[in-house]
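In structure tokens, the next block holds one chain alone, the form predicted on its own.
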Amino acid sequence: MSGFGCVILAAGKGTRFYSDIPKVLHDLHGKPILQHVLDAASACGFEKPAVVISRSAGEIGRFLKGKARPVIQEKQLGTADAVKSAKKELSRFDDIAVLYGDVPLVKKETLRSLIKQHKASASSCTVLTVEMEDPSGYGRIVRGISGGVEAIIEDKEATEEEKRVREINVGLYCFDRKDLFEAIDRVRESKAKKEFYLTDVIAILLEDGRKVAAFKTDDPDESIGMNSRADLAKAYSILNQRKIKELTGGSVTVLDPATTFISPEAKIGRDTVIYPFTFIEKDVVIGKHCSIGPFCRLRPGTTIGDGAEIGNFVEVVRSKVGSKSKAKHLTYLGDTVVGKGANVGCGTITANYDGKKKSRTVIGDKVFIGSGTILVAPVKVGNGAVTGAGSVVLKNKNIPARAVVVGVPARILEKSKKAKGKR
């Protein structure tokens, strides 16, 4: 974004985590807390943001790389601290934004607004708001009469007429880079933790008679930290549900939202049903007129064809269904390709893991796959074949098509009347 820089804070210790692994690094939904707040910002088009990290965040340097510019805040002295510690690298922009490595729900339309009210403005700073039922611990926005921002009063301070305000500050922030940098020199150390706050910077402009504003949000849960395991799984239901109603607002029907899992990542075509107690993991396609579970895990890299039936207790990992094909029954397919029309029978199993390395296996078209065959890979099934109920397939024991095999391990039991007539 030309004039445009962002950094985001990222140097929290995360001590409520009680972890080994840094916070922003923790899983939600499939990908690093971090990696939404990157997402979010690249949505709105900026390309590897100056992230602030500590000195000892090796690992996620290690993650960034590629992906942003690292920036070491040498000691934990607050967020004014942190952004100063940018200072260098926005230093050709004219306006910053301001995020929150650990604030991963803000949604890319949220802060593409955001952005444009700060440039109508001309503001020397642009604050996120929200109204809450319950401001309690939150900085409240006081209003002028023209609806600019003229203090953000910590609930601490506020007098009783104040805690009635329901707009609170969220924390996100847009500013002219050079009245930034600016105020940010002139920060007091807190008497209390001896840190710099960012929040202190918008009080300084105030005092100069700067404009400060605003841009509301409709959407609470956009103001809420990573601060804990409990906000963790906080922000997993909340990413959940806007998946699930972002699907059953257009073409896609899920029977019961609070047993259902999908990952924000998953495409779903038209007319697909999804039934209770289903997981849908990142990097999931699948197609139109499915019908998937209930009580089924879809793991990354699985393609579902159109019209596809995947049932109770199957798993599929790194595999692709092709249209009209069915999987209904107690099955795991791992690293497979299931062709048109196949039928795989209860309780089938590809083993497609020997101990050092994950092999294919390849069911062709209108297969018929009897119920308990283990399937051995690698291995291939030709179109038409048929195994008998229970029969293994030893790796490379390949299948010719219309074949009929049967028993442990499986053999060839006859050919169709088609086929033995093309000898």
Ligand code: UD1
Given for the second form:
Amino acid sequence: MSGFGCVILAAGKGTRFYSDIPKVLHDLHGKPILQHVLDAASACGFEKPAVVISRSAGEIGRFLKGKARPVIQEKQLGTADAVKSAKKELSRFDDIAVLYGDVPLVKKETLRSLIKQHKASASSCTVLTVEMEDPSGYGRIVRGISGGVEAIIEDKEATEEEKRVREINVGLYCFDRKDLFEAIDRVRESKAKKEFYLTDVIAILLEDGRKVAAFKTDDPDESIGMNSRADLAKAYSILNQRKIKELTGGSVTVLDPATTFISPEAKIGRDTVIYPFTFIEKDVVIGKHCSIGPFCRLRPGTTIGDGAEIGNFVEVVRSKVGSKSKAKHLTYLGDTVVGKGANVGCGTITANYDGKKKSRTVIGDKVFIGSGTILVAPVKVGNGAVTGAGSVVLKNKNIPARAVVVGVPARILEKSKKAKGKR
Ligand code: UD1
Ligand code: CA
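Requested next: the structure of the form predicted together with the named molecule (the form predicted on its own having been shown above).
After this comes the whole thing, all chains and molecules, with the earlier chain placed first.
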């Protein structure tokens, strides 16, 4: 996008989070709040945007490495001052998009439309607005008799009448760069917060006879700012329901959206049914015609093959379960590969961690793992093998194909050796 730059503001103190971790690095459904904003920017062609951070935010600086161009705001004097600190970084662009690092749910389509309208209208500023049921805490959009935006008044500075306005400033703007930096030096310190508000630029631009436009979205959900942990919980729930809606609008059944959590990045195939109280984290891929849950947790790095069944109280992480395999009750599969058509019996545990390192378990095709089996990794169970109920298969004691093992520690049944020999 030639001539169009992007700056993300993330130097605020985040005081209402009462946290030892920088606010924008808090996890929101599998990735930091700030990553959501970076992703929206990148989807609009802003690779490596400028991100304003405070000098003390080394952690954010490290997080941004390779993803963005960090700019330091020496003192947290407000959003106008934050933009000013990126002045040099932005000097080569004609227009710039300003995003707030704590407004993570804005959809890329909305950002794209805002940019498109800004370009088409040739305004000095185009601000994104939305009607909120409860606008408290947000900057209010004050419109004149002709309907045009006249000013943005911050909650703390608003009169009772202004507080009743439900149209708010989302915290996303496009500016003509030259006009912005001409106006920004004239922003005065606010009385209530002793900060220099970027929002005051709007009234200044209008005084200068410049054109200011508003772009109104109709989705208040995408506009919420992360100002407290309650907002974080709200955002989590919005992202979750957005994902479930996308799935159920397509070919996946989610029986109880209220008790189901699915990462926006999970992929789920056609005719798969997700039962209640199920938690599906990022980088999980589930095939077609599967049955998942109830009460199941699929953690990052899990792949479930077509027609597989993962039942209640089963946890799977960094593992691959082959098509038509089953793990239906009380099971832990970690760092494991399960082949096709295998049955992992109730209460099976892959003991993947020895206190120092994690090791892998490989369970072959058509294996039958008896109830209560413990597989101490690293270990392999050959195709068609069987473990007896309660057996403990020790590490490196790989089970040959079609063998039957029983006991603690598990030993190969002679009979099965002969049977194998016969085949
Ligand atoms: C801001 C807007 C408000 C809008 C709301 C949307 C202003 C003055 N107000 O209010 O109109 O409705 O967002 O969520 O802009 N930041 C810096 N440096 C600073 C101060 C803030 O980088 O010195 C960053 C913060 O990290 C944050 C963003 O700017 O990402 C917004 O600042 P914040 O203090 O959260 O503003 P709000 O009170 O939420
Ligand atoms: Ca905020």
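All of these numbers come straight from a predicted model, not from anything done at the bench. The term rigid core refers to the most C-alpha atoms you can superpose between the two forms while keeping them within 1.5 Å. Numbering follows the first chain given and starts at 1.
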Quiz item: Just checking, between the two forms and with the core aligned, does Gly147 shift 2 Å or more at the CA?
Solution: yes
Practice problem: With both forms fitted on the core, give yes or no for whether the Cα of Gly137 moves by 2 angstroms or more between the two forms. | Solution: yes
Quiz item: Just checking, between the two forms and with the core aligned, does Lys193 shift 2 Å or more at the CA?
Solution: yes
